[in-house]
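The chain below stands alone and is given in C-alpha cells; this is the form predicted on its own.
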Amino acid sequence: MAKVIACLCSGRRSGYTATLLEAALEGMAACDGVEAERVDLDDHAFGPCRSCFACIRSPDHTCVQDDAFGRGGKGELSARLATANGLLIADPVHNWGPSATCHLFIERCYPFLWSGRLSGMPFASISCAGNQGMHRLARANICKWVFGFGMRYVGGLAAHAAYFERARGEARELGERLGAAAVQDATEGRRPMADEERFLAYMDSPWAALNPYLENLTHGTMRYEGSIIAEALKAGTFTKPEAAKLLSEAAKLLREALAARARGDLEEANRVLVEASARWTHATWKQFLEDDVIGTAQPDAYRPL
C-alpha cells in the first residue's frame, strides 16, 4: 500500500486551502492501492531549525530536538515522512508568498537533506490565494524548496478563489497524479534523483535552476569576472590544497556553463552548472564548514561529485 501524507498549513480547517486538500485527496482516493493521510499541521508542535548540525553529523541523520521533528526520526511527523511514498502540501498563500507554516515544515526537513531520503519522493502543492493573488509566486517558491531535496516534482496548482470550482477539479486530478506516482514508488522502489536528472528535470517546472543559480554566482551579471568563484580566486581565500583544486575546477565550469547559458544550450547549461555547482559545493565545505562549523565531512547523499 502506498501512503501519501496530505498537509494542511493553514490554521482554517475548512477554508478555501482545506477544501481544495480534500479535493486532491478525493482523486488520491481514485488510486488503487493508495492509503492517503490529512495532516493538519496546526496539531503538531514543532519549532525553528536551531542550526546545532546534530543531523548532519549524526549516522542517521535525523533531528535531536524534542517535538514533532526530532526524537532521533521517532517525531510524529519525522516518521511519517520517512515512511511516505508521496507528500502533499496545501498552502494558504501570505504576504505574498507560502505561509511560515508551509516554510517551517519545509526548514524541519533539513536532516532528509543529508539522509537523502526524500530524493525521488513524489511531491505535489496547493497554493490557494484570495485577495490580490501571488498564488503563483507561492507555488515557484515552493518548488523552489523541495528542488533542493530532489523530490519528484509531479505539479503544483496555483489557485486563486475567483475561479474556485475549476480549481476544485484542478485539485483532484493533481492528487489522482500524485497518487500514482505514489504506487509507483511503493511498488517499484524509491528511485533518488541524480543532480543532472534533477536540473533537468525541473527545467520546465515552476522554479528552474539555471537562471537563479547563475545570478547567486555571478552577482546578477551573468559574468564570469566578478563572480564570486572569480574574486575567491583572485583574492586566495581558499587556502586548503583540497578546496583550492575543486575551486579551480568550479572557475572552468562556470565559464563553459555560462557560455552554453549565452548561445541557448539550456541543457547544456545545466549539465554542466551541475558539475560547477558540485564542485563550489565541496570546495566551500571543505574550506569553511567541515573543521570549524560543522565539524564533519560532507555526507555522501548530498551533491556527490
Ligand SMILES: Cc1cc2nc3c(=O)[nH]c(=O)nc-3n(C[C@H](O)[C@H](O)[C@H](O)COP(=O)(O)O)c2cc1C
Contents of the next structure:
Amino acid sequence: MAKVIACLCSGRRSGYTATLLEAALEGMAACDGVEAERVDLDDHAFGPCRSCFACIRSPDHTCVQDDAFGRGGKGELSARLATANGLLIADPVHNWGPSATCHLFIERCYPFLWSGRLSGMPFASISCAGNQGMHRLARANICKWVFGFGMRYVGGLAAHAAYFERARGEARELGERLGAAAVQDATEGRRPMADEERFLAYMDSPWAALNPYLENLTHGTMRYEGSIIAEALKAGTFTKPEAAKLLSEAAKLLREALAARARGDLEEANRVLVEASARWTHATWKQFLEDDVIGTAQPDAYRPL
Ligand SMILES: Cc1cc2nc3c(=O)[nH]c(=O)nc-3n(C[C@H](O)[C@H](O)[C@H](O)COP(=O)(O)O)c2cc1C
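After the form predicted on its own, can we look at the form predicted in complex with this ligand?
First the chain shown before, then all remaining chains and molecules of the complex.
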C-alpha cells in the first residue's frame, strides 16, 4: 500500500481548506493501492527549530526535541513522514503567504535535509484564501520550500472561496495525481532527485530557483561585479584555504551561469547554477559553519559536489 499523509494547517477543521483537503482525499481514494490519512496538525504539539544542529551531527540525522517532530525520529510526525510515499499540505493563506503552522511544519523537516530522506517524495499543496487572496504567492512559497528538500512536485492548487466549486474539482484531481505518484513511489521505489534534475524539474513550477538565486547572489544586480562572491573575494573574507578555493571556483561558474541566462539559454544557466551554488554552499559551510557553529562537515546528501 502507498501511504500518503495529508496535513491540514488550518485550525478550522471543517473550513474551506479542510473541505479542499477532503476533496483531495476523495481523489486519492479513487487510486488503487493508496492509503491516505488526514493529519490535523493542530492535534500535534511541536514548536520551532531551536538551531541546536544535533540533527546534522547525529549519524541518523534525527531531531532531539521532545515533541512530535523529535524524539530521535520517533515523534509521530517525523516517523510518519519517514515512511510515507507522498505528502499533501493543505494550508490557509495567512498574511499573504503560508500560515505559521505550515512554516513550522516545513522548518521542523530540517533533519530530512541531511538524511536526504524526502528527496524524490511526491508532494502536492493546496493554498486556500478567502479574502484579498495572495494564494498564488502562498503556493509559490510552499513550492520553494519543497524544492529545498528535493521533493517531486506533483502540483500546487492556488484556491479562493470565490471559485470554490471549481477548486473542489481541481483538488480532487490533484489528489488523484498525488495518489498515482505515491503508488509509483511505493511499487518502483523512491527516485531521489539529484540537484541538476531538481533545478530543471522546477523550471516551470510556481517557484523556480534560477532568477531568485542569481538575484540574491548578485545583490539584485544580475551582474558578477555586484555579487557577494566578488565582494568576498576582493575583501578576502574567506580565509580558510579550502573555502577560498571553492569560492574562486564558484566565482567562475557564477559568471558562466549569468552569461547563459543573458543569452537566453535557461537550461544551461540552471545546470551551471547547480555547480556554482554547490560550491558556494560548501565554501560558506567551511568558512562560517563547520568549526564555529555546527562542528561537523557538510553531510553527503546535502548539495554534493
Ligand atoms: C491570521 C490570518 C491571516 C489571513 N490572511 C489572509 C490573506 O492574506 N489573504 C486572504 O485571502 N485571506 C486571509 N485570511 C483568511 C483565510 O484565508 C481564510 O480563513 C480562508 O477561509 C482559509 O480557509 P479556512 O480558514 O476556512 O481554513 C487570513 C486568516 C487569518 C486567520
